[in-house]
Each structure stands twice: as structure tokens, then as C-alpha cells.
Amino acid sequence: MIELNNIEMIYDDNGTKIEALKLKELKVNDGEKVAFIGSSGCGKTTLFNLISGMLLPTKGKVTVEDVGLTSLTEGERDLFRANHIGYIFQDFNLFPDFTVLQNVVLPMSFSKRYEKGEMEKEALAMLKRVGLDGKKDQKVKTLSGGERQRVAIARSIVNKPNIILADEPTGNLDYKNGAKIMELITQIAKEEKATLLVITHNNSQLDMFDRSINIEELNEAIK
């Protein structure tokens, strides 16, 4: 379960504060798959960053896995994040001159879950499943635009997260490969029975999500 309740969240730009999120209640149930729409700017990165734990409400409180997420210190939200929590960016956010396996390994050093000497077994199970096995010694600058999101992907899950975060996952992409990530990024959190929340702009993506939400029409709701 996902909870976030009395939320806002203002930064302090030069003096003028600006409210990025104002939010009475989210809730999202374990499993769902949920697509998050809205305009530009209307908060929905600020979202699942909190969600993430990456940043902390102004005000509100933020539950996760029934862990209170705004009473955990950065370190801790840092650790949960690596446990439970698989984050897939819009412009990938992979290392360049690593290597494909190398971009994968690396999370999983900040994870409890394998024994060092598991993690490149796991790390290449993981390149099979989204077909780059056979990259897996290329470097991330040489490869295509849907290369790096898989890779992106395998990252994401490798420390088998119940929940999934995908930040607009195919927004630099072209149609056929935007459709075919969303569908890998859909059929494997079906497998691992994790929680998918994603951004999309894509309305024709709707179809695969259980409820889609509008962030500035819950905005609108507490005005």
C-alpha cells in the first residue's frame, strides 16, 4: 500500500515560494497498475519522488510498505529505496562510460538482498529477460535510445522491487519502441506482482493501466 495524506510540498525559489504539490489523499493498493497524467509542472515527478522517498513533504505524511517514510532519516530512505523501490527515469539516468552490466551491478551494492557473489548472476539473468544479454560488455554511450531504457529497466528490477516508478519511461523514445517498453515494463511487473505507478503523456497507453489519476484534478479537489 502506497499513502501519502495531508501533502504539500513548496520550495523557495530566491524568496518566492512556489507550491509544487498539494494533496489531501493517494492511496494506490499493492499490484495496481496506475498512470499518472497532467500538464508539465503540475507535479507529478515532485509525486513520485515522495513517494520514492527522495524528497520529503513540507508538510503531510508518506507511507510506503506501511513504513512512514517522512520519519526515516536520509540514510534510511536511501536503504528502503534500494529494498523495495525500482525507479525508471524519462532520460534513463545510467552511467555512460559503464558497461551495460556494470550499470546494472551497481544498485544492487546498496541492496541487502544478494551476497556478492551473486550479484553479476543476478545482473545478467536480468539483461536476458529484456533481451541484452548479449550487450552486456557495451558501453551505455554506444547504444540506441531503447537500449538504455532496457538497460534502465533491468536496473530497476534487479533488486526485485514491490513497487515500480516509471517517470514518463518512454518519453525519449519513438512510437514502436515507446510501445514496446511499455509493454515489457507492464508484463514484468505482472510477473514480479509489484505495484507500477507510471507518468505517461501517452493516452493511448491508458488501455494497460487498472485507473489512471490527474494529478491537477486532485489538486482542484482541495481548492
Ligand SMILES: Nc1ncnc2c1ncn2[C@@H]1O[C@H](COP(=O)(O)OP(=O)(O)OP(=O)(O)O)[C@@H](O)[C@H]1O
Second form
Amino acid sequence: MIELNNIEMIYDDNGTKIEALKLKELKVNDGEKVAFIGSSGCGKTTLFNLISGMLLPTKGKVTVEDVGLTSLTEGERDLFRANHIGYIFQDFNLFPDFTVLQNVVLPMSFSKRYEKGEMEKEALAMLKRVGLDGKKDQKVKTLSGGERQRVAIARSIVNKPNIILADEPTGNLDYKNGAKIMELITQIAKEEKATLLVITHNNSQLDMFDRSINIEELNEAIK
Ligand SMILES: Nc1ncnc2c1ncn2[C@@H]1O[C@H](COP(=O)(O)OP(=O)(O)OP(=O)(O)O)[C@@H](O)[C@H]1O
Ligand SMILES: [Mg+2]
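Take the protein just shown as the form predicted alone and give its structure as the form predicted in complex with the ligand.
The next block holds the full complex; its first chain is the one shown before.
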């Protein structure tokens, strides 16, 4: 279960306060597939950064799988994320000068799930899953956008997270490849019995989800 209560997120941009998100309550049950919608700037990425513990709210409580993220230290939140959450970032956050394989192995070394000897084998299995095993030794900066997207997916699921957060995973892709990527993500989530949260602007994808939440309507900071 993911639960947010009485959240307020106010960014401090060199002394200028930016109230980005204010919401009373948000709950997502285990195994649910939820789409997050709403116009640009309404707070969707901010919400995902709070759920993943990348960001602490100015006020309020974030609880993920019975763990109060808002009472953990940064190091504890990093470890929690490595073991429980797979995050496909809006801008991928890959290391361009590392190879495909190195990018996927990296988060494995943060979680304590795998022995050193197992990591590469698991990472390769994941790359095969997204159809990129043939490119494992290529540097990420030499890949196409869709290929980078698939590396980001492989990296986010390699630790077998219970929760997958995908921030506009098809935002940079054409319709056909976008549909393929969404299918891949939902299939992996189903196999792993993971809770899936996806930010999307693509209305044609909404029927793949159990429900959709409009952050623009929920966010009291922009009313
Ligand atoms: N680090 C930051 N410092 C200051 N303001 C920020 C920061 N990050 C986001 N914001 C502001 O918070 C608001 C919400 O941003 P957020 O990135 O969550 O929007 P979004 O819904 O993901 O938008 P998009 O669909 O364009 O990705 C915006 O007004 C943005 O300018
Ligand atoms: Mg965003």
C-alpha cells in the first residue's frame, strides 16, 4: 500500500517559495495499476519523487509498504528505494558514457539482493527481456531514444521491485513504439505482481489501467 496524508510540497528556489503540491489523501493498493494524468506543471513528477523518497515533503506523511518514509534518513530512504521501488525517470537518468550492461548492473550494487557473481547474469536476462541483449556493450550515448527507454525499464525492474513508477515512459516515442513499451511495462508488472504507477499524457493508454487519478483536480495548491 502506498499512502500519502496531508501532503504539502513547497520548493525553495533561491528564496522564492514555489507551492507545487498540496493534497489531503492518496492511496494505492498493492497490485493496482494506476495512471496519473494532468497538465504540465500540475505536480505529477513531484508526487512520484515523494512516493520514491527522493524528495521529502515540507509537511505530511508518506507511507510505503507500512514504512513511514518521512521518518527515515536519506540513506535509509535510498536503501528502501533500491529494494522496493523501480523508477523509470522522465529524463531516463542513465549514464551516457557507461555501457548498457553497466547501467543495468549499477542499481543492483545498491540493493543487497544479489551476490556479486549473480548481478551480470540477472542484468543480461533483463536486457534480453527488453530486446537489448545484443547491445549490452554499447555506450548508452550511442543508443536511440526508444532503446534508452528500454535500458531505463530494464534498470528499474532488475531488482524485482514491488512498486514500479514510470514517469511518461512513452513521452518520447512514436505511437507504435509507445504502445509496445507500455505493453512491456504492464506485462512485467503483472509477472512480478508489482503495483504500477504510470504518468501519461496519452489517453489511448488509459484502458490498460485499473483507474486514473487526475493530479490537477486533486492538487489544492493549483486551485
Ligand atoms: N526543484 C524544483 N525547484 C523549484 N520548483 C520546482 C522544482 N521541481 C518542480 N518545480 C515546480 O513544481 C511544479 C510541479 O512540477 P512537476 O515537475 O511535479 O510537474 P509535472 O506535473 O511533472 O509536469 P510535466 O508534465 O511537465 O512533467 C512546477 O510548477 C515546477 O516548476
Ligand atoms: Mg513531470
